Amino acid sequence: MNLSAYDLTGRTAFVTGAASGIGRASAVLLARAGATLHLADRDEPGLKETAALIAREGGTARVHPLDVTDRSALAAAVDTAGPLHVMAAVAGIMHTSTVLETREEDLDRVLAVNFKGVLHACQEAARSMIASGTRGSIVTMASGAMDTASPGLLCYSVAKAAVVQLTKTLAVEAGPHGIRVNAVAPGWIRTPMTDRHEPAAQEQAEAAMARHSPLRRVGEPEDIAHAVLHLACDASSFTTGQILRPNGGVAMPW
């Protein structure tokens, strides 16, 4: 086994939505491999804190603050960073509302951000990777929830939904340049996004959503973090338009 295929000691990863949860795990995660990160998020002061973690063990990671639905500022964000080798888009948010209960303006902004972000990452990735010749890898956050019936959940799934196709696509398309494009949809996992209850109504949930996997758990941030390392890296060299899905054995438990 080539370990050396995981190393990105000299290459350059960007991480959306890396502020907290996944997206913070999945730098981390990145830069222990050797990479060097770009962060982008809203959340400023969980920015900075995910830099220091990474400082803390001798990486290197400079934070731009931005919202993902702001084009103009993720473009400035990728040139700033340079030619990339890795692009993992991991921001999103979750929207809670039945079908009859869902607004236009609920749907908007779970698209804009869930999809659209997505997408203005992929594509200033894709461009910047082509323009430097680099053979990069661009990694996209999908969900489980895209593939099953989950009330309550529509406009998340919906999004989801066009993260994948989204993916499959580019993949085709930038593939000639040697541009990789996967995406990772997990199941449950314990993130600040996925905390929404009391404590103790959390643990119910979190014990009901266990039950369902073979593994008997929850997953964690750095279960996703360790699928974006395998998808960003040499090791995963001939993989393209792939969904991996750790979920612990489901998808979602409906």
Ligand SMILES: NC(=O)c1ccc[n+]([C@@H]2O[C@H](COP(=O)([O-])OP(=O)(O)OC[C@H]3O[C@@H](n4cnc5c(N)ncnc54)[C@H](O)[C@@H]3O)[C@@H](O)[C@H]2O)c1
Contents of the next structure:
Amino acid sequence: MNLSAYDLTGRTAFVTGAASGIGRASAVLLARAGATLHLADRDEPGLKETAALIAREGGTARVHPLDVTDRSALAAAVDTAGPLHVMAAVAGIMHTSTVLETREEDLDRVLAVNFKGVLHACQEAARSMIASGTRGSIVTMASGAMDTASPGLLCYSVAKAAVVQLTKTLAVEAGPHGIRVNAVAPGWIRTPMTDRHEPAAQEQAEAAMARHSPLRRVGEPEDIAHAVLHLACDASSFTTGQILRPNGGVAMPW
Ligand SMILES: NC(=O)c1ccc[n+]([C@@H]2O[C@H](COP(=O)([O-])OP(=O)(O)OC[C@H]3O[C@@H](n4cnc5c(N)ncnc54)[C@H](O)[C@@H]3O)[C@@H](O)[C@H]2O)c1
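Let me have the form predicted together with the named molecule next, following on from the form predicted on its own.
Below: every chain and molecule of the assembly, starting with the one above.
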């Protein structure tokens, strides 16, 4: 079997949210596939740890400490990366409040990071790819919450639904340039975002999620990194505007 479609040697990949969880695992895997990495996150120590992990395996990574809501900072970082082949827009935050308790500032903050941050990353990546004539791949991070109703998740769900719409719309608009745009919509993944800090509560929450999965487990960041790699590389060269759901087969319980 020829696995060269998974080879990213000579390509440049930019990952937001690369200091932790899914972003870190994706960056490490893209580097393992041969890409030169540009890592962006607001958590500078975490970014440096990810870069060190990549360097330890012989890869190359440059860090860009920034907030994805700062469009000009993101644009400058993408510019320094040179012609991009891959953008993985992973950075995101969790927020929970019931509909009645949701304040305007909560909604604004979640939309700013989880939607506008992804929009900026997509815009800058597409701009770079079109300018350099690169037939690149953009991968966004949605969530199972994008099309389910869960108590307390209004702001998060709305932002993830918007990411899906952005993904599909950009796929249509950028397709003629040879640029592919797809989303990954993970189920419950064990990362700091889903860490309840209380071991007993954590175990209970994970067990409850695992019971709803035909695979009887929650996900690990590497499960999602493999989905990102698939969409980033030539193995998915005829796939665009799609939502890949690595979620252990979970049909949300509510
Ligand atoms: N963990 C899950 O179960 C799960 C499920 C579905 C979707 N997701 C999505 O996957 C993505 C990654 O989540 P994770 O679970 O790895 O969480 P995580 O908290 O481990 O990582 C999120 C990263 O994003 C960074 N970040 C947050 N706001 C930022 C900002 N304004 N600017 C720059 N960086 C910022 C954080 O510093 C962190 O490094 C998110 O978009 C999340 O919504 C996670």
